[in-house]
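Single chain ahead, written as C-alpha cells, the form predicted on its own.
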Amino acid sequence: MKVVAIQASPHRGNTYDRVERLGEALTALGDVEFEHIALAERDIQPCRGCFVCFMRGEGLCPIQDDRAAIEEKIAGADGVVFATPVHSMHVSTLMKTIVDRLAYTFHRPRYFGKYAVGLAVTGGVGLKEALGYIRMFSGAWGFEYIDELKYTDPPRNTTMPRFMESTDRVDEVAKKLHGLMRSRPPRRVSVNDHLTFHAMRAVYGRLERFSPTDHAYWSERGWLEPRTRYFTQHARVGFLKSIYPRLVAWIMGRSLDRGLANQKPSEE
C-alpha cells in the first residue's frame, strides 16, 4: 500500500515534523511505503490562468515544472495526505498553488477509491479554515476524506508559547487508514454526494460544445449515461437518498437548457 503525503511548507519546521511522524506511524503498521513529497523542495509555479488545462486538458499545460510528476505520485497512491501550516488563518500559499494548477480535477473528479487525510498546523488560530479547504478540494477530487490532525505548535524561531495543548491523535489516524486502505469498504454515498454528481451530470452532459474536453471525460466513463448512478460502482448508494439530488438536477438541466438555447461557444 502506498501513502504520499503532499506537504505544504516553505520550510522544515512544525509541519515537515508533524507529516514524518505520520509516515513513522504508517510504516511501522506494516505493508506501507510512505513518501513525504515536500512542495518547497518541487518546482511548481503559480497557474497563470490561462484555461487551456480546461478546455483543452491538463497535457497541454504551457508551464513546465513538477506539477505533472506530482500528480502522477498521487495517482500511483491509495492514501494521501494534504498537509499545511495555517498561514493567515488558511491553507499556505504552497498548498493554494498546487491546488491552483490542479484545478481541472474539480471539473474532471478521477481518485475514488482513495483516501484522504488533512493535516494542518497553527501557532493559534486557523485551523477550522484550513482543514475545511482541504476537505473541499480533497472531496471534490474523488478522495473519500476520513479523517484529520490538528496541532497547535509555537512557529519556530519565535519566542511565542504554546496557546493550548494539541491531542496527538496521530496512531489513531494511522490506523484508520491503514485499515481502509487494506479493507476497502465500499463507499457510503451520502445525499450530498448524490447531489455533486447529479447536478455535475446536468451540467457537463449539456457543454459538448462549450467545454468538449470536459464532455468527453465524463462520456468516456459512462458517467453521462442515465442508468449510471454515482461516480464508482463500489460504493453504496441508496435510491432514496437520489431522489431530491436528481430532482434538483432535472431543475438545473432545464435552467441550463433554456440559457444555452441561444448561446454560442466563445471563439479561440
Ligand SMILES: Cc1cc2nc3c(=O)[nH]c(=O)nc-3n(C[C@H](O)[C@H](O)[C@H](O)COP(=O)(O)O)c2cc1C
Contents of the next structure:
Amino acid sequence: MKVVAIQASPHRGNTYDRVERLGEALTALGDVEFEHIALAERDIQPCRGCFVCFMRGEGLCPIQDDRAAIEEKIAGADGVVFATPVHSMHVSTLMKTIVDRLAYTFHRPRYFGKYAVGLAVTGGVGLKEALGYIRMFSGAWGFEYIDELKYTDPPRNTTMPRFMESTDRVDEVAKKLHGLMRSRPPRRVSVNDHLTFHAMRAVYGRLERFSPTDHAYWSERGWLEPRTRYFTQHARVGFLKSIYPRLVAWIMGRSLDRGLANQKPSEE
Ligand SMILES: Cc1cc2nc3c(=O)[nH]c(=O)nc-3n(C[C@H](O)[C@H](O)[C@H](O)COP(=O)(O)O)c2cc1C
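Can you switch from the form predicted on its own and show the form predicted together with the named molecule instead?
What follows is the entire complex, opening with the chain shown before.
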C-alpha cells in the first residue's frame, strides 16, 4: 500500500517532523510504502491564470515544472496526507499553489477510492481554517477525507512558548488509514456527496458547447447517464439520501437552461 504526503512548509521544521512521525507510524504497521514530498524541495510555480487546463486539458499547461510528477504520485497512492503549517490563518502559499495548479480537478474529479488525511501545524490559531480548506478540496477532488491531525508547535529557533498541549493522535490516525486501505469498504455516500454529484452533473451535462473538455470527461465516465447514481460504483448509495440532492439539481438545471439559452461560447 502506498501513502504519499504532500507537505507544504517552506522549510524542514515542525510540519516536516510531524509528517515524518506519521510516516514512521504507518510503516510500523507493515506493508506500507511512505513517500514524503516536501513541496519546498520541488519546482512548483504559481498558476498564471490562463485557464488552458480547464478548457483544453491539463496536458497543455504552459508551465514546465514538477506539477505533473506530483500528480502522478497522488494518482499512484492509496492514501494521501495533505500537510501544511498555518500561515496567516490559512494553508501555506505552497499548499495553495499546488491546489491552484491542480484546480481543474475540481471540474474533473478523479481520486475516488483514495483516502485523504489532513495535517496542520500552527503556532496558536488557524487550524480550523487550514484544515477546513484541505477537507474541502480533497473531498471535491474525490478523496474520502477520513481524519485530521492538529498540532500547536512554537516556531523553530524563536523564544515563542508552546500555547497548547494536546494528545498526539498520530498512532490512532495511522491505524485508521492503514485499516481502511487494507479493507477498502464501499464508500458511504452522504447527502452532501449526493449533492456534489447531482449538482455538478446538472452543470457539466449542459456545458458541451461551453466547456467541452469537462463535458467529455463527465460523459466518458458515464456520469451523465441518468441511471448513474454516483461517481464510483464502489459505494453505498442510499436512494433516500439522494432525493433532496436530485431535487436541488433539477431546480438548478432549469435555471441553468434559462440562463444558457441565449448565450454563445465566447470563443465562437
Ligand atoms: C508567514 C507565517 C505566518 C504564520 N501565521 C500564523 C497564524 O496565522 N497563526 C498562528 O497561530 N501561527 C502562525 N504562524 C506560526 C506557524 O504556524 C508555526 O510556527 C508552525 O509551527 C510552523 O510550522 P513549520 O515549522 O513547519 O514552519 C505563522 C508562521 C509564519 C512563518
